[in-house]
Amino acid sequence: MASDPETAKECREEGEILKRVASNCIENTGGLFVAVEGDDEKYAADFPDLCSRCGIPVRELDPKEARELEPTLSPKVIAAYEVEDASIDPFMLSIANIDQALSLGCFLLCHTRVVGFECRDRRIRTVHLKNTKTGEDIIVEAEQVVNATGAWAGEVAALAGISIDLLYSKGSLLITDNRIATRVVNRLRPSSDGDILVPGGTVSLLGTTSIRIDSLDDIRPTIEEMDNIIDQCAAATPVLKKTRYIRAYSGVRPLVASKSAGDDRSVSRSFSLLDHVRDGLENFVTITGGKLSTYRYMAEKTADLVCTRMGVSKPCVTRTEPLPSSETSRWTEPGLAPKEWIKKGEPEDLILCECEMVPRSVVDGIVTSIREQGGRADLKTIGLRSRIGKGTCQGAFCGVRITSYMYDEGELHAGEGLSDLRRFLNERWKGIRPILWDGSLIQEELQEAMHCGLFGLEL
């Protein structure tokens, strides 16, 4: 917020228009901002005046009411604010903003990559594509074409001829067992790492690292961050030194600035829409940068530049419309699936997902729009859309039974199962091998044991 007013202002004004338009995908949690022990004092102090430039509402706490509206505080707590804030289920609001493009006439194309532009005369007159599946070669005639691609979205460009400065920052965070707090819990301190808890359903995520790198071939938290992370992150929530980690997992802002930035948080997390008319190309536009919470003004600035280009006039209306509710991303609701089992109270509804307590009726439900968005159903898919997976056992045991299950049901045939099982389990542990201690390495001890000694998996 100090650093980058303007973007603490823009992820304020939308993440009220979010709460509008998309409350079913978003937990109005509100906020605490710490400052223990050890912690610079005059930047505590000044914390409201930072607050009112930026237009948030904040309140000042006795240090004894924030420990009583979040018991798991560290007795240490010197300052304490209360702010509005949120929660979001990226996975529910991801697939709501798919379908409804879908409903709008889109297509979706998965697992497919840009491999090549062909340019003539200033235009991009066609975009190459290959499905990284299939090996399928696909040539799309666009009259526009929209680089929204993240952090790959200079190695996009470059296809086209274009240079985009990127720098590449790494951030990793951790998910915990249980949810430790009902609010969201911000250190009281310059950026850094370790310095916010956040509440997602029943579980709370905790981060976040910034760390720049060089390539986005093999991006994975490791064991240095997550020591780093709890250490900082346990100065305000003491239990989180004894809490239980299930997964752990990373991502990449880009952020468009000279590479010879010092210190990536410095640098302004604010989107950067560019026009390559000045490139040389009229219809090519490219996207990046920015939050999650401003995803959607990111998506009307860029539509209205597309638009302006197309002779469109008329106004975007995702300000004040809301996204409609999505039947196929509703199972990723942390502790749905189990209240609509016992509401419908039907025992031979057979769980297949004990964690999570995910029904195989909500599984049928969810190959079936797989099928009907034209996509294969495996693990990964059904889990992207449900919550298997995503408990205790990270999918060491309703892999197990999910797989047997889509056999039966014709899904799989000969060795697929097998394999799917193999990538799925790879997948998991990728987040699960920078937490192995205490709970974790003795279920991951039983996985082993599980698929390696009984099934012959070699992972």
Contents of the next structure:
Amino acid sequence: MASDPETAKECREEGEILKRVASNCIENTGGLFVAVEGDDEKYAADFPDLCSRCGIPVRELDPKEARELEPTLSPKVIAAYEVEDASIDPFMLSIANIDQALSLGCFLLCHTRVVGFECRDRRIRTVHLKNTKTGEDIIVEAEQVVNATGAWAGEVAALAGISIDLLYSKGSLLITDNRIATRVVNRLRPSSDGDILVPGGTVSLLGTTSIRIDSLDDIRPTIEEMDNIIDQCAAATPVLKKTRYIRAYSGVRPLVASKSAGDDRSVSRSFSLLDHVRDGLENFVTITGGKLSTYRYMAEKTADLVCTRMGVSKPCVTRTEPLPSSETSRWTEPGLAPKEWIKKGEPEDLILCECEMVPRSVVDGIVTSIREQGGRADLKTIGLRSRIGKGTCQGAFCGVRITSYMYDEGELHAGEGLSDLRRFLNERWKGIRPILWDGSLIQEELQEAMHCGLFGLEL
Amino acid sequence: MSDSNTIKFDVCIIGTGMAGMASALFAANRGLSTVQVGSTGEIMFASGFLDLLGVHPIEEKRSWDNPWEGIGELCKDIPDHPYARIEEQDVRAAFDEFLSFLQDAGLPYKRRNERNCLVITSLGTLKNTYCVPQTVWNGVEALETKKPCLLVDIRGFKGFSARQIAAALQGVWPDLRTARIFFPETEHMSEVYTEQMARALDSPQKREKLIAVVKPYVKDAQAVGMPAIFGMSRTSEVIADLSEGFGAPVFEIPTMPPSVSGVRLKEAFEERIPDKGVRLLSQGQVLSVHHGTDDYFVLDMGQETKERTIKARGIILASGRFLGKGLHADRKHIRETIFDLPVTQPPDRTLWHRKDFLDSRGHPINRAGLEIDDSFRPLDSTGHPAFKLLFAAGSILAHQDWMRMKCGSGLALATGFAAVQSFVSLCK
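Which structure goes with the form predicted together with the partner chain, now that we have seen the form predicted on its own?
Full assembly next; the chain just shown is listed first.
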């Protein structure tokens, strides 16, 4: 924040809006910034001033008070500040957005890749698509084309002959098997690896890293990153050295390059809205960079530009209209499925995922909604819309139970279920492999004994 | 120390998995006073199949019809594999002795001495194994001839779909039909469990009711497969009755672990091992162990605090890997948990596992474990036996990947057998 007051301000204003319009996707946790012995004391002392310059309310805490609020904090905390903060359920938020767009008449083409643009007379005439599962070719004619492909924005724009200079910064996170702190805990020091611990329902996330990469292929969390995050975060929250981890994951931040690029963290995390009129295409725009907490604002700015071009003058309403909570997006919330299952009191609704207690009815609902969105349900897509595969077993047992259930329901035929299960297990593996020691390694051995020793899935 | 809580034995077996159970049996059969310690948990996760050698080399996914030939190749290619230290006749003797124990315990197994057999799994894959519970045998024969077969699954029993098995196997066994039934007197229950159904079928009345439910579906089927529920202690009677009642031979398909096939093994051991004279202390952990001046090992046992002390001339360490807690890994190293013996392992964690879970080459960590001499004595850091009468058996041994090679039970039996033999000869 110290290095990026512009982003800090955007984030804060947008945070207020999101808490209003997407309140069910956001937990208003509050946050702490803490420095520990050895951290730069001057940096910590300057913090309140910087906050107030950005209009961010902050309250200084006595370290003892901070430890009363968050008992897992280290006794070595030397400075602590309380700020407003919140944690977002990104799965729920994404699905709720998709559902709302669909309800407004939008078409969603899942598993579909842009393979080219046909450009003529300073306009994109058609967009050429390919369904990566069926191989089907699709051609779309649109008045305006928005490139909102995140880290892939450069590759997609290049298909239209436009060059965007993007930097890729890989970031990794770990997920604990229970919730460590009630608030977001930030390390009060210049941005670096492993300085944030964020609660999310019944678990906590810790991270991140920032590693410049050249290619978007094969993005996965590494063991070095995990060890670094744990060692760094444990300085403020020592229990993280002993905590059981459930999985890890990686994502890529698209950063629009600036000339003075040094550390990737000094490249602005602010977003870029690129009007390609200047590149010779009048109906093409790219939105990239930014961060999840400004996603709505980015969309508003993009929509405003597109509307101006099309002569639409109505104001954007996502700032004021609540995002409807969709039935299908609810199940990503940790702890919700068991609560609802117990409330409903229908034991015949068998629990298929025992770690996260996801019953048959939830799987049914998700399968239906995927079908309505034009997709085909498999373990991965069901997992994205629920807690399935995210518990202690990481898919070893629930993957088998759900596969059987889907055969019974006629969703799977011939050997499809086995290929799907193999894919699902290999996908979960990306996030398990770097955290395999102690309890997770025991779980892994059981999984391998079953899936390889007994079922021979590797053969 | 020799208070009333101290008991003396010839040999102490640490571990209650397959290797521990087999070692205890072999020791007791040789007249050794034997104590076995550990918490009987993991054996429940056993599939019930006894693998000898299924696949080698694993990276070539080469399946062996004749496991003995496979072992010959394996020993040439991986001279450090524990099998390479055992004579074939001893492996055969270990199986004979172990199977005869299970037979006497009411848990008969079947095999073709010189060949592996193929079984179907609950997932719909085919598994190559050596010995199968008698309850599975009719399925092995039905699969060989691909005769018309009915697969039956049970309403309320999760993770087992007859339709899935038939669909996944349609290429190799087209003549599979499926049916779903209510298990008798569970119509009111939303979820049913295999152990509960298996115990119910120990009663002849329940069997009659099951026959009445399944019989209408049998029609022209010449074999009937069901999830593993054919009794807990009276499996032979259950198979005979159901086969007669259905008018077709029946067979079990073992279910996802922990399955009835694992529970039967656990119960057979726990009930019959003490009859052999083995003192089974299944609740205690080894809290500490040292080698006393009188040449006896002294083991303090208990849950959290010391409850009793055991003295034994020799120890067979069959404490398993990570699940069995014989090995433990932190972020940097793998340690042996009881004696802190050196563990052969990849140099660091980045080399423990491969990028893909299902990589057919297997994960290097699975070959980590204890080094041994030809007497199955684990070596210390100087490369010498750590103790004169400390032996190791089972999956804790290095240079094997039982999950990929499909050699878990064979490894447990053969190395347990070899360890006991070495103890006997070194004691002379």
